[in-house]
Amino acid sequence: MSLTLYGAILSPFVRKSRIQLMEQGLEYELVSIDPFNQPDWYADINPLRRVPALKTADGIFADSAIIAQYLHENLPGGNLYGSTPAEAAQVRWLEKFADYELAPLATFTVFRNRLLNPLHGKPCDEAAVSDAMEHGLPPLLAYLEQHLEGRHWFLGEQFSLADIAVGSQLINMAHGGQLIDELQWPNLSSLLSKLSSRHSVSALLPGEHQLVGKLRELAAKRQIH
């Protein structure tokens, strides 16, 4: 079956179904879609505009939970779900909470502040990267470290969807200068460190540092002029 991604890499959302899809075995071509700068057709892709969307001979489907459920359920590949429904619906809630609650904070505020803002021309907010870093993460992270207690990863030994959402967050506070504090949250730095390990993420990490890099010279070149 042929699969189209569309999707900015440098995206949590793009950066879990990139990294389900390889888990899966399953090629697709990645078609590149600035969130900021969209060309009229992506309207046709999905209405909202936003990204990731999925392009499959079943048609096309946006949000990347959604493309979750359907790479799951429809295509061959590894099980990332878990082996029981209360597995399976333990990773949909942690998926969830990695989405609503850790996304706001880690994405829109820490990595748009710290990376985006600059490159657009606008402040770094650093008093709302302090306020998640020191009132609205700690009680999420400690809510996800004390799920980890004595397991491998949130299933235990089993890798699933729920380790891939939670770790693309994290992935992107720490593109945003945010590294977790291994000390702190031992569970959730080894949660990541693993999961960077894995060639499903290790094979995206370089292209991604690489466009931090650029996109942080970008801002730096504007700074000055």
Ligand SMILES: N[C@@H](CCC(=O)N[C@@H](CS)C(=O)NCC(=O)O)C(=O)O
Given for the second form:
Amino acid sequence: MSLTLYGAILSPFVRKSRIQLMEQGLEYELVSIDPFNQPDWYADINPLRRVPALKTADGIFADSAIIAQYLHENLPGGNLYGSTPAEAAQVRWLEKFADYELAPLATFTVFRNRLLNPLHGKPCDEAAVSDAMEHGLPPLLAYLEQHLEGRHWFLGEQFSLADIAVGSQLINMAHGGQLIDELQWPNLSSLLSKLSSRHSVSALLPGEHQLVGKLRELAAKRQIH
Ligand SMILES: N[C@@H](CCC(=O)N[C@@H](CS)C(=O)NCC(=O)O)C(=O)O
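Could the form predicted together with the named molecule be given as well, to go with the form predicted alone?
Expanding to the full complex; the earlier chain stays at the top.
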């Protein structure tokens, strides 16, 4: 089946879909959409104008969680939802936790302020970043840290979409200059390094790092002139 993914490579939600597509061994075409400067036609793909969206022979689906479920239920490849209904529910809970609790702080506060705001000529709100790092994120990270205790991945031995969803947010935090402190969060830090060395992720990261470097240079030039 021909698959087209619409999105920007630094979006954690687009990264989720890309990692899943790669984990399932599915070929796809990536059509680049800048979420902040979208072509008018993108409203026909996703009326909410967010990335990612996936075009398939069955229709167009938006939202990384909906895409994840569609890919899991309709296309071949690895099982990213565990082996039992309880494990699948656990994966969906952690995915929601990542997408709706971690994302507002890790991506929409740290990453956006540090990398995107300067690029768009807006100031970086360091107070908001510090508040996220000191107050907002620690209880969320502590919950995930304790969940990983004694486990290789969130489900134990089985890699799942929960690892992808949480790891994707941590990668955006790192792009925003905030690495997970390995002394404070050893389980999360180890999860991130295991995730980063999987082929589905290591194949994507060099392109992302290159773009982050370019965006930082551009932002620095904009601040000088
Ligand atoms: N819950 C959505 C979130 C998607 C999302 O917020 N994407 C951001 C980029 S990281 C976006 O497209 N923002 C543009 C906008 O909100 O106008 C998902 O999982 O796909």
